[in-house]
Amino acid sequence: MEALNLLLNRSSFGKLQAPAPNEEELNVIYKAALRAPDHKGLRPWRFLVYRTEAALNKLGNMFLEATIAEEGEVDEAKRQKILNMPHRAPVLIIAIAQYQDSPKVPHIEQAISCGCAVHGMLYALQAQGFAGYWRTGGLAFNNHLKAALDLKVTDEIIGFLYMGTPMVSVVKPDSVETADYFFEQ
């Protein structure tokens, strides 16, 4: 796909399904993450990738005890809406930014470099004919999930990247009007 019509015609689709990335794919898209703008080159990510039903299921068992722990027990609709969570698309990465300290390089900074790596994946996936959506949501700040994870306190999650096959058809985008956003100084 050409570069430039790749970058104006980016979406994100909801209902994914197999087939995933395969192998060599994948180290396509985990080149295109680690291409993320860095300052000082501080690297200040990892990703957590779960492609294997049993991966997936674990990780649901995670999200499970994790919401949880935070918001005490809950009904049997809402148990099996979280254990399935994490079988939305055949791979779900989840992104966090490692903060390091750096006299030069912010944290904030370094979340945004790992949100770039996150939509690099996005970019590289639908380049080869693949389609995911970022996520967040509650667990992205639960801290008994991050300790499920063994994450480190100072450890930010930045998203969950869902990827997989559409299931629906490539719709263009919504046309966005650049004035409504760029404002000449």
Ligand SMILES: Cc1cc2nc3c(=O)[nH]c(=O)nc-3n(C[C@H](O)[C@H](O)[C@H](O)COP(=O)(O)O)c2cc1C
Second form
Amino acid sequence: MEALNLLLNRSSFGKLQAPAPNEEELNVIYKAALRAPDHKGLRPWRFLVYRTEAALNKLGNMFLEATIAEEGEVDEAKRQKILNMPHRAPVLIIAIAQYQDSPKVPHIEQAISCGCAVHGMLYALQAQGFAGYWRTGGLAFNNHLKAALDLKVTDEIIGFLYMGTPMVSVVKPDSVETADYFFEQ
Ligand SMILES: Cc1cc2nc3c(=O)[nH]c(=O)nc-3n(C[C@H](O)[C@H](O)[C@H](O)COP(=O)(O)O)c2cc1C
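Could the form predicted in complex with the ligand be shown next, to go alongside the form predicted alone?
Let's see the whole complex now, leading with the same chain.
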């Protein structure tokens, strides 16, 4: 796909199914993430990849336990909903800002870098005929989940990136008036 066409037409897609990107396609997606702008080259990120039934099930259990630890018992319907969350797509990547100590690079810049990495993965997905959806929600800020994932207290979950094949063709995004946001001075 031509570069500008991709940049101007990136679109998220929540309804995702198999096939997932194969090994080679995933590697392109990983490399796109690692080209994110990165002040001082700190590489302040880690990505946890879930793409087997067992891994997605395990993550669903972690989601459930972390929710119960935070909110108390949940009813059966909510329990099933939470267990199924990782199965919204065949591949799920948790993007984590793993902050490095740096006198020059505050945490916000490192979080932005990690966010840019997720953005890069969305582009690399779409360029290869796939789609993705970036989510956060309460679990991204749940310390019990962070502990279960072996994250440091200072690490932050920047997003859950769901990846797969869109169930219907990706819609062209609405056009936005550039003049509403850009002001020549
Ligand atoms: C940090 C971040 C967190 C987000 N979390 C959610 C979320 O939890 N649920 C959701 O529906 N959309 C979430 N979004 C928005 C979607 O990923 C998506 O960008 C939005 O639906 C607009 O679609 P578009 O990307 O095609 O313009 C999040 C976006 C960002 C950048």
